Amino acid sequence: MMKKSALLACLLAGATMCSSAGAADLAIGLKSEATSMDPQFHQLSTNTQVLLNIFEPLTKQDPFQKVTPGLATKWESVNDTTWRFTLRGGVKFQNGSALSPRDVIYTYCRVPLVVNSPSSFTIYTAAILDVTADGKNAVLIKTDGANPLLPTDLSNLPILSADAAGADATVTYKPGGKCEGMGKVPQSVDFNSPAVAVGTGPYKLDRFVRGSEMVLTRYDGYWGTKPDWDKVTMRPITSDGPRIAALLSGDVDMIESPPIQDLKRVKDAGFKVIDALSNRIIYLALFQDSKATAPNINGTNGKNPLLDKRVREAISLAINREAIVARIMGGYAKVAGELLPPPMFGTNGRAVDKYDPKKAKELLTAAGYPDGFEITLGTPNDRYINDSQVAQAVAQMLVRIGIKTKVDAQTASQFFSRRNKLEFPMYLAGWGASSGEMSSPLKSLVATYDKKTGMGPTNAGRYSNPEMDKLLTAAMSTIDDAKREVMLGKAEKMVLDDYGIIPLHYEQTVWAMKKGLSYAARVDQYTIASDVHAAK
């Protein structure tokens, strides 16, 4: 007999949402397919909508990204450099092992031991010193120096099951990838099977096809809320055209990110819409290593022009953010000044830089540029709202101070490879702040890159500002709430005016849906199937 929830959305919402056997199925269109099944090898919102209906962190965040308990139930700063994370109790993994310290001590030890990870998971725990068992449900975790942050960063960090992971009966934390009794680790490519991506979480890997579906089946032993949901197939549908049409057909229930252009016929159609400003930043990152050869970049007699913070600013003056918002985002944004909008924590107040080409101009001039230079601006055409849209306008209105700027967009996947291996001398990204506040996109997208303590790892301009670094350093070091804000928005405020990396807008997020479905729209832009639920 089905569940009266799941009976309620087939009523609600009609028969694409049951299958023939009276299951309650839901169906969603992404804009972007994850990457990769394991939750440690690419810290990509993608892949984390997906891997968080599998897996769960010890601490979660809710859709304001407020920090929530998750497989923990508590936690308490013991001193320090000291926090103690009590275990729910009761909870099973998928495998039916019980969830014990064992597990929490051997995900943290697997991070560093990932291997390619475009986005290394070691900026969470390289500051972890031990990971210890205290009592047969809590832990204790030490860190090297103060870490006020450590609750809200392992929200990132889903618990593994050490037992489907083959690890030892005992798993010693060391820190620098050097634990002892991990067994033979198992590699990203190894969680496209159900068997050994085994999480806590109101749904089970069924399968991952890439190119094509995930597909994810109802837990019935998940200790928490059950999902609405017996089945739930998660199509990456990267064309806007071929998404909408999926929704307005009846092939999916849900989809995330509509064409702007397309919201007034969805409406008409019947179907839901909802939106939210998102913390997501939407930037143009410049290649600043001074000790290498910027890529595709001419007429400058082979300086880079780059280094030069009068052609920085040239170029944030040369862009009129206003009219990309109205024009090419619909009003679905909002112009950005700073790294998360304000009034988030670690935010600083400072303005929005004005559209001003003749400032523009006389800023190359002066910086021995009077011509202009040519240069390439890469970009993901199918990642971010109206991405290669936004990156076409920012060349042409760079055109018009005589830096003749060629677009290079290409998919998502196509373009993280690329950046990741510094190729473009400009490039058009965006950020999600996992932590809610700025020390999430100071550490990633602008702190001096450096593999060994894991910051910097997004940071594919290479800009680097040592006296940045070791304020931010201080800040996330800082247990005092009201200090550490103003640390990290004076660290902020120096890269920003530095121009070290230039905001463009913060992005309205959107999803459309069938009537019979409800969604709270979430800051991070999160689509979580497991939170999708029948309309009341």
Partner chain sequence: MSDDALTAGLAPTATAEPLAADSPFKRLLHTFLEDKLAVIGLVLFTLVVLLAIFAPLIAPQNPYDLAQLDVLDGGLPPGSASMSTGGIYYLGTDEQGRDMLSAILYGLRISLLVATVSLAFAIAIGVTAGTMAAYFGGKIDSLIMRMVDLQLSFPAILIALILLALWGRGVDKVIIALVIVQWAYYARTVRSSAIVEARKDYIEAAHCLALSHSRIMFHHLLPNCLPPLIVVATVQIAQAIALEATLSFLGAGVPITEPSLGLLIANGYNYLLSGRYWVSLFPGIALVLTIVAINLVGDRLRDVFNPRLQK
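Beyond the form predicted alone, can we have the form predicted in complex with its partner chain?
All you get below is the one chain by itself.
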């Protein structure tokens, strides 16, 4: 029936609506909109996934977040603090100029010079001491300490055209935004112009109308596989229902994150649904700062029950993860026993905690809380897939073992501020490892909070395990991949066996599209138009 109505839609709508059905054009409905066309303005996945069509970094992450060659064909560490990247030959920018080390130096130089950035890319360049040309086709990058993740980090910094940006003939790198030969540095708004937004990617910027659409056209001089589409239109459709309606009614050819409850309907209507495990873990954090009183816990005479490992274990065992995945997530998630889905880098194959309410109850009794206690569970209600629903289900299960749980669901705008002010004794949140390896969640979520070293910035449960910290710090400066992976796996096991943080499930990312399309589902949840192909 749906097929029929789609056909009817085409007949009624005439050419404008159905042109997208032809092989040449592609229209995609996105969940959110890029805030700028400047790839160095706002570090935000929404921006990255769109701009990767126009710009390319030295290294790329494949759908499984493995680092693969981008504009650099190979790279090696010369010594602990120096890397050499060999540039790809024959690459031309969309304005015709050839890729050279100058473009690379310019790109890294510009990062700290972007004004008004709401989330700067300097976290990737702060440790870079020097970038120099090594002959015509390579660059040397020096860092202030051993950084095994540099090739991964650089995948976040697409290369700009120094010519299009108006740089001088020679650009010299100086750390901290003091580069020479930068000319007048174009700012975020200048990138709305296709003359400045020049990259090496398969598509060129045609126009960006904020709130409405972004249009790309093919770049015929692309060095790689020729792009499939003449024109790609990306439209932000933030509400779930309307986004799916846009697909069903033929307005767009493909959408990202269709609401999972609607997938059956989408499939029945003859559309293709693909999904992949993402790198995003949904977890519960528990307040474990032994020096502070836990907020919003009652019935424990002022003690913080979460400091007791048995209570933390009880909470984990009380949660029926399978039921949450099946009922709340509609099967589009995977129960989690780690902070990254195996076999990603640094996982150790730890088993998922088994649902065992009886044992949970016993543990609570042993810990001295036979009647449980009262606690508040904080959760955002507009950030992760069905976030507040998952929190409600968790609360339901905790109530069963006697922990009277109140759900405090809020918009992300309130939730994150309150969480960072440590107002929740227990909260639900998610973490996507942008580097695709275990150091990311460990460093941010469970390493001891320390302003000086920059560890544990998102550790609002204030879990602290000095032994783990030591191991993690050592791992983060180990260049040898095999060694590092083992160390990270060990560090993760330490935390999880201590129930320092409670993994719930890995989100699954879903895309829905017309039958004739294909897309390689990505763990980083990006929707990259240039990777959408006409199915053969």
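Here the structure is a predicted model, which is why all the values come from computation and not from measurement. Numbering follows the first chain given and starts at 1.
For the conformational change between the two forms, the C-alpha atoms of P357 and G166 are best fitted by the superpositions of different rigid parts.
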